[in-house]
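The chain below stands alone and is given in structure tokens; this is the form predicted on its own.
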Amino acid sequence: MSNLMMSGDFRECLSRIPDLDPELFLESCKRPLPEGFRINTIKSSEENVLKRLRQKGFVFEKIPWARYGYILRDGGELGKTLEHMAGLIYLQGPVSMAPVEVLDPKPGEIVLDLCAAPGSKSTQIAQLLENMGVLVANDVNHERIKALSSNLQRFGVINCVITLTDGRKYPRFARGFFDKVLIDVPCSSLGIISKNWGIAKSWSLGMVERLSRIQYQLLEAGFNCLKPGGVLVYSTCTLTVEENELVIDRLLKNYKNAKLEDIRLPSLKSRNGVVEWSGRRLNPDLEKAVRIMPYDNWAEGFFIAKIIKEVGGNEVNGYR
């Protein structure tokens, strides 16, 4: 597999993503993830969920970046207990948790999760909105939205709406409208090919291109649902400049009252987004993004972005 990974589209991509190191990247790819979960104190206590786990005998230690977190070290599988049956805890990946702690969703907050499918940060954002304020979840998808629906339900989460529509068309209809929007955008997932070898086998140079349209697309129709003041988090699991800078680069460039803010994650591992690549000069400010290889903490593989939208500020080329 190795081979083919090194190969053709392959081979061109690794080369062209900055400070990657090859051989650390292909020997991440052969580690299984580390099983990351949270509890979900809108259910129960997170000290009682913990006693119900460690009464049967699971280890696990805290994340120090993502509140309500821990990583599974013993003890069997999660997934088959009835704490998971019962959404009294959501798997999910460690640093996949990050996006919504930089999101920093509040208690009372309307908040969007325009690519919401199967629900993973839905839970987690709801989960810190103590079910006060409104969550809407969207998603594309309509297979996608029964398992977000079913987790949601699942989780206890009563103040959210589940729309079923195209992201890059909400600004129709909920243009300024949201306090904080969460946009965890299909990527072509080069963070996370250990759980699916098959991202590999798939992948090529056209099928970025045509995911960083509609990147930036979800973005700039995330960003005009915003009110003035608002923060937005980008994010995804994969490493290309071209779905991680280049998408932000272009928002940056076309409206002037889109900010990047500085990401602060305790403990969590990451590196500074590129300001310069392929003899391209990006904004400078897209230091403040943060690019996460899957060997910096031997988890999943992120890029994460947080933007403010200024208040009193002007788009560039006004309201599309």
The other form holds:
Amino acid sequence: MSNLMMSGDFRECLSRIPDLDPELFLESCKRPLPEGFRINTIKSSEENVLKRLRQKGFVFEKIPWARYGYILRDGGELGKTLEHMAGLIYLQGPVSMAPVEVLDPKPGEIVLDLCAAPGSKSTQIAQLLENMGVLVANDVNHERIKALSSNLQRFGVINCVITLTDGRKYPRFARGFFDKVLIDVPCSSLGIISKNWGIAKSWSLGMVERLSRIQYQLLEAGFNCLKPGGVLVYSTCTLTVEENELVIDRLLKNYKNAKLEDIRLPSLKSRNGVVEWSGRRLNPDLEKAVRIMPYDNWAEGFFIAKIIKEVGGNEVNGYR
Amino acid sequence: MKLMDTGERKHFELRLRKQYGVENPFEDLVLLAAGRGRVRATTKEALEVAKKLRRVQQAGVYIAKISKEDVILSIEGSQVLNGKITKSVLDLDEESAEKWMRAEVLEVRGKYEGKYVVGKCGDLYLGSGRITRDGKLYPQVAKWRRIPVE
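What about the form predicted together with the partner chain, after the form predicted on its own?
Following is the full complex, with the preceding chain placed first.
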């Protein structure tokens, strides 16, 4: 790993991540991520698109945990194909497809993707809505909204609304409005270092502290936008406890009607969420969350938690 | 977001019928006038949701541009109308479809009514292309949608 420059904070952080094998982790940073893609069933049938790709010599295999998801094994650059440009496929990392599978949007539901740009997960939600119901895709960044808009256009999502606002302000006008909410927050990106080695160089504990505050605020906003009985999925592509379990633990403390649910993702190697860290006992239900190390599947590292907003009960506890 | 008024919608649908033989093009969809002749389509439910939200940037997809008396369909516009387009359809083989998506000029044989045709490869519609009198076809593919040229 002579070429991977690591900040001092980054080295220290590796020793604090529970259950992390530093050698395997550093090896995962060297390996390129597998190229995943999804078939756009809004535009064509899965069989038709697969047939087209096979005829062009592409070799791929099904991703067990993601409907319509495949990993490219051979055949060239999918990003330069007619199928990609015409919106028949969407390029997306294989593990990145997992949070929306956990959210499991159903046709007819109103779903919010609070931090949506560039739109990989939004297009996945739209696909599972089958053009019935509504997808609301929000982002705070004007430049990133352009990419989101282009991707939703290319994917042919008719039932979508794009908003440009700070997600933390969403409950001011959409409290209790959504059936499902995805909070795929900005994070310190430890799970995708092989995409960008610069992450390891610029990584700092200060950044993690700042991000974890924003992450909690976004999570709380998303939770407040849920209807009673609604489902929220919180995900990051990082591995620090501060950005994952501690954020969820705080929500569980503050909202009695927030309950963690089990997650099932067939054939995706993962481990349970952490319930004890740095001498602190966290909510025992956090073991229902999943941590995915980059070397577990030799793909992206992720953290996913599924939260239900229970019907009735006190919304807010005394402590906030 | 501005809803297309009844007159504008009628005119647009009339043009679609004349140019592409489309009947009842967007029965259940809401059409939005997006400025400079551009038309977007979305669902009634999405529009209702949009009314409740703040700082809405867009809804639905861009489907067409009305240029003078002509309708230029976007890739998604032609796909939304999938199966309803009965006139001015140009069947493309795989190689021509790739050229179309690179916005390369194609040669057209045969006669077509009007200045625009819709490209189709198998069950895949690729939007409108403009035909000139000397039989050249210029696919109207936005730059960001083109297959990159090596």
